[in-house]
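Just the one chain here, the form predicted alone, laid out as structure tokens.
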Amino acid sequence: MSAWELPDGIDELTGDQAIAFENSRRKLLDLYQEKGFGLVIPPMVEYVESLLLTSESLNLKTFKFLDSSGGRLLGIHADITPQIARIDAKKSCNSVEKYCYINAILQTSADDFYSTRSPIQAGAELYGSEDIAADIEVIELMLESLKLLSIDSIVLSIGNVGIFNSIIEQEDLTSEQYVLLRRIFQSRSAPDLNVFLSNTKLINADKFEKLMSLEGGSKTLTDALTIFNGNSKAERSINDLIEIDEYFSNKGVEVIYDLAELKSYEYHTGVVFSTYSKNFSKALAQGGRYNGLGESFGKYKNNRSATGFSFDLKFLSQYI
């Protein structure tokens, strides 16, 4: 092997890719502050719990070593989220807060999402506000970075984990029952529910199974009120994207519903979204609602809302 061969799945940016990059990410701070986002640099290195959270997913993402100074267990950050809940948390307060941020990450493998282990991680995240008016302002912000990082023919995908977790709430599952039923309905995988549900006995297996085809224009989301009617929370959470579709109707997005959508990170509890361009062959920028994340800092015991998304400037800034 060359000594300046780099390791699977790591990349860099030279000559003219560097400068692509570097005037994506100017043009992108200019619009996130002009929004009213605020900039934060979190550390590649925290202790491993501050990072972790209440995801698996991420922790099987994310490099760790002892810290030879303070004996503790560190990790290096794979996903800025949950930072910025630690951000958050530390000023204690109650108002509306935005963050912005543009930093490398390293995952200990590549994903659907992210096509390399080192992407930089762009993205915003809104605190302090329960309203489906802050979702629909991070959804704007990001539409606005694709467009300013001239990717157009976008699609704008949007479900909502409420309506999962309302039915799985009324379960009597194991947590490995839990971690397999989610990993089929991240896979999509119609015959793997079929399997799961003949091997299972739950109150909701009909739910189950027509969750997983709710996938359409606005139509799909009356047809979702009539399925899941009698279940006040997932009626809450068909509404709040029922306020969504309301609200784009007349924006010129092209917009479809995918109420069975689960994000890979576990943290996510409502809204989530997606953005697709017939130019790429996977997701180009994703987020979601989050609250309740800075709970684990032991700051807030009112379940601080927050909703953001995030995408791989790197990878996007090459396609200009």
Second form
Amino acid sequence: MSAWELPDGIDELTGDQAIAFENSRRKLLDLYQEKGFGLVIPPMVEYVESLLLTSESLNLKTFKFLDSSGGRLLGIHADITPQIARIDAKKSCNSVEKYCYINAILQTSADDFYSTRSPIQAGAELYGSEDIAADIEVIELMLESLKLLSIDSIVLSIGNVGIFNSIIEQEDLTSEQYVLLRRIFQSRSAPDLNVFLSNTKLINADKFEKLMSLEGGSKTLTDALTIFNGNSKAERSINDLIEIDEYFSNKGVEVIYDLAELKSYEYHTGVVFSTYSKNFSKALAQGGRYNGLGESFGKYKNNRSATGFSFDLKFLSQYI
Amino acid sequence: MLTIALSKGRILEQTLPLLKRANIEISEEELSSRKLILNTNNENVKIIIIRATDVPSFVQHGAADIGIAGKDVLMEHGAVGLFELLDLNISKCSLMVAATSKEMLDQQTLKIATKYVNCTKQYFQQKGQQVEIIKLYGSMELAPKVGLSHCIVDLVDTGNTLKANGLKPLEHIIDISSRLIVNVASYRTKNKQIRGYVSKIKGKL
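Next up, the form predicted together with its partner chain in place of the form predicted alone?
Now the full complex is given, and it begins with the chain already shown.
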């Protein structure tokens, strides 16, 4: 091993790239301040209990080590969202709170071939509003962030995890079966879903089958309403998407509805979204609603509503 | 522009009629050439010819929009970051455990020769069986015969190769067939185009 060598998935920015990153960071922070999102700088290290919450995927992504002074397990933050949930819970308020951050994080494995294990995560989160206007506000801010970074030809993909959750909560699945079904949905594998459904008796088998193929334009939403007629939770989730659709119908953004989208971290509960561009082979920014994440910190009896987005600024600043 | 990744051999032969039904055709001249990027009758569709095991990587990383790959290759690769939209029902076979006799599987730590390391590990983990895996790249059937392993995990089609080497297929792991896979970002940014081709291929299956 040479002394100059960096570990796998760890990189650095120098010269023009470093300048481009710093300029973008400043512009983004100005934008977020202007929109009323207050800056937070969470610590790099925390107790794992507050960093991981209930997400097994996040658990696998997090570097951990023992705190020799107290014997407790510490983790290096692999995602900022749980930290914002802790910060918001500590405030113990019921008002709408808006946060933004641009922080280096560390992950045990990169998200994909083009990502590193040391991304610089930029994002914004809005707490305390169940209203669909909050989802629209963060989606708008996400699109504005990408515009500021000169990313064009954007396609916005929107789904709602609430639909999947409304039917899976009626099933009696083992944790292994639940993980497998999530994985099947994440790969949109209709063939694997057929095998799963033939091996596992589900009350909503036909609904799972139909949900997997529910993607496309606005018509997808009316089709979904017909399919989930009588399921009030699913109907509410679809109606949220219809409101979003009405808002974006004249905004000049190409929108695709993908109702089978579940996201990789398990904490999402409602509207989820990702942005793609013709010049990139992966999602550039993504996020969604994750009500109740702060409950782990014991401050709220009721669900504290939250929605937000994030992206890897280090990755995107290389293309500016 | 749409790029489709295929591997030479059985998958290519069996995929060509499916593509033809979706109005994508490759001339004999292109097919018999040594080129790795083939033109089709549609100037907006190119075919790249790569190794079967590389197809998921090309699609996952967006070097190809669509690919045709065996379920065995996808399971071994992990296939994260791509959509697996169709079972094409071609190149069908099974992933199986084979040994000289059933008794050979009755071991405290089972030694297995295979090129499907991840699939094998996962299968025996679910069974609660401790295993030690030796990765081989070919002539798998030889391993139990020369004492390298207790059994093998490999694709079985007719079972003739196993039989010729004194092995019996003992446990069925999973049915294998070729799948149509799509890069997630391509599926968003070229949605209408890809869905059009997929539905034409699906309609004819």
